[in-house]
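Coming up is one lone chain in structure tokens, specifically the form predicted on its own.
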Amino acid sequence: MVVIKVKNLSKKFGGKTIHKNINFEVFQGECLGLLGGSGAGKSVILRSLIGLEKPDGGSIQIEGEEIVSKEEDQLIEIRKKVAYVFQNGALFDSMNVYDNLAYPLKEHTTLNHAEISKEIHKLLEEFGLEGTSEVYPSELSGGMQKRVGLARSIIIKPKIVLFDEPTAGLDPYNTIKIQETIIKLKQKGMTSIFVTHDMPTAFAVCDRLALVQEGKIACVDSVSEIKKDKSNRINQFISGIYI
């Protein structure tokens, strides 16, 4: 089933175009990778899945509902269902871990401060962040925030996470641990797309790679096939021969 659809899709920042024609589907329990240089448009992608960019052309559906026309109180319920993992965690730096995970719990579900509870140490459990509630984000490291960050964006349960370079940075034990979690995710049935320059962590969690080049997705394909294609397109982006 097409969980995300995205057609003829068009963006313009000032007289520079991003986009022109960028067209690709994700479906469901599926982890999509966006590849592509600096300045591509990768995260403009991702932040127009949830309407925190207006593209000036172009459709995209989630779950078979246009949100390119939505105003911003019509997108509150697409965000509930659609999360971001921003790259730097994004966490509220005047609240501690506890109230951060918190935040959504109290902002979108009906749990009583027992169920929040218990719903927050389960997930610090599951991220191996226990002991950290009371901790505020500028005491912990890059890669606690981003973990934290991860257990924040899925903590009211979404359909379809949008990772926007949740490696970047990180230390190999830290990368490890956001693989682990991105694959759980998926044995859960989450479909998310993965935007990211760290190859092997794409390798790992991804069931297919599009690259974004010249303001198109110029190819789409499985990592097994890609992995078997010397020769494919993909490949040759990886190894700078052609950027």
Given for the second form:
Amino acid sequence: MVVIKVKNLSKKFGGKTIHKNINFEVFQGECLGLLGGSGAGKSVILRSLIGLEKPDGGSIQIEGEEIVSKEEDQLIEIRKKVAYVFQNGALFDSMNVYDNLAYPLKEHTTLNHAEISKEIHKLLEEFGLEGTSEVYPSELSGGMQKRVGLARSIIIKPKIVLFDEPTAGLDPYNTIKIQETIIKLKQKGMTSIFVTHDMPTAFAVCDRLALVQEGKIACVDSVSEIKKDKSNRINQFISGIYI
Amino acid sequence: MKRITEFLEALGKSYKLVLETLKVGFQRPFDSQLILDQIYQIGVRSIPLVFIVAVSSGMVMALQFGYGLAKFGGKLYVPKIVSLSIVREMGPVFACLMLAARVSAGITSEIGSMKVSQQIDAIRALGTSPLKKIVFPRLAACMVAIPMLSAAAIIIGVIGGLIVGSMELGLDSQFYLQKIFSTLKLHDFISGFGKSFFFAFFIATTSCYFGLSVTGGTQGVGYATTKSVVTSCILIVVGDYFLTKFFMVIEQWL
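Coords for the form predicted in complex with the partner chain, given the form predicted on its own:
Time for the whole complex; same chain goes first.
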């Protein structure tokens, strides 16, 4: 079943064309990796999928619902089922870790204080973040901030998660922690799109990889096919032949 | 021509920002804690600043008018002139100019920093509205706190004048008070106090607008903060003329 369908997506910033004609589909429970050079517009695709960026043209359907034409207040329901994991975590720096995690629960659930507290402490334990609930984001390491950001995004159990370079700049320990979390979420049936330059993680978590080049999806293939076929365009991109 | 276009564009966007903020701000659930937090930040924490500005301006005005009018034998008019000037004009304008600097800089840099660190995007991505969570509480807090601070500035400024009048100029404090009460009418207070609601609106909308318009990282935050403070001050000073005229018309009706 197709969960995300992007058709003829186009976007310009000023005079610069970012997307000419982006087309792809993501299936239920699948993780699609988006690869491409810096400035190729991978993050813009993710932002468009949740309505943070308005495309100039084309169509985006989330579970069959068109979102491009939706106004900000109409996107709230979409954003409850599609979570966005920001590259830097984007934690609210005026709130401690507990309040950051409580924010979506207070906004979108009817849980009481005790239930919220239980949910948060369970998640902190799952993410290896025990003892950080009273800590402010500025006191956390980059890796911990990303893990808290990821925890905050999935705390209301969205159906789809969009990852924007969640492992960029992380040490191997934090990278593996995030990989494990994404694999666990996948096992629970979550659909995701994963923007990254981190190839080992992409190969570990993604089912298919798509290459964004010159404003289009230049190639889409399954990870197993890419691994087999060395002449594949994505393999050539990874080896630095195409940028 | 480009500047005029930019100005008109900013005006249109600010208008849209206010309309959308009012639309989402009154929707349920209503988070009064966010507004109370901002009233504390904007109002309570500005009290020392407003006190110093108000008492100083009242004292300086009494001193200047005292020495100036003494040359013409008009020292007895000091209570009337000083209190009238403070109540109708100087109290709210000075207080709001200082608040424009403090509050605009604070709000714009805070919202701007949230914008460049993607916290505003995070609020949206989590299915909530930055207008409801960020802009509305600041707008509401400004509309409550700034007029209250202006009213306090009026009273403190008049007391400052009274202190100098009685201690420096040798005027009897009973006489000074009597002249204040016989001179000031309710419409004088309404004229001064009424302006502060408009000034509060200028400060809140300008600072939120520039905060949300930040682009280009920390340098952009600094640039937007400067623009926000300057624009708020200009709006207060220029707006003051038109508001004075406006309240004069209202006084004729009263």
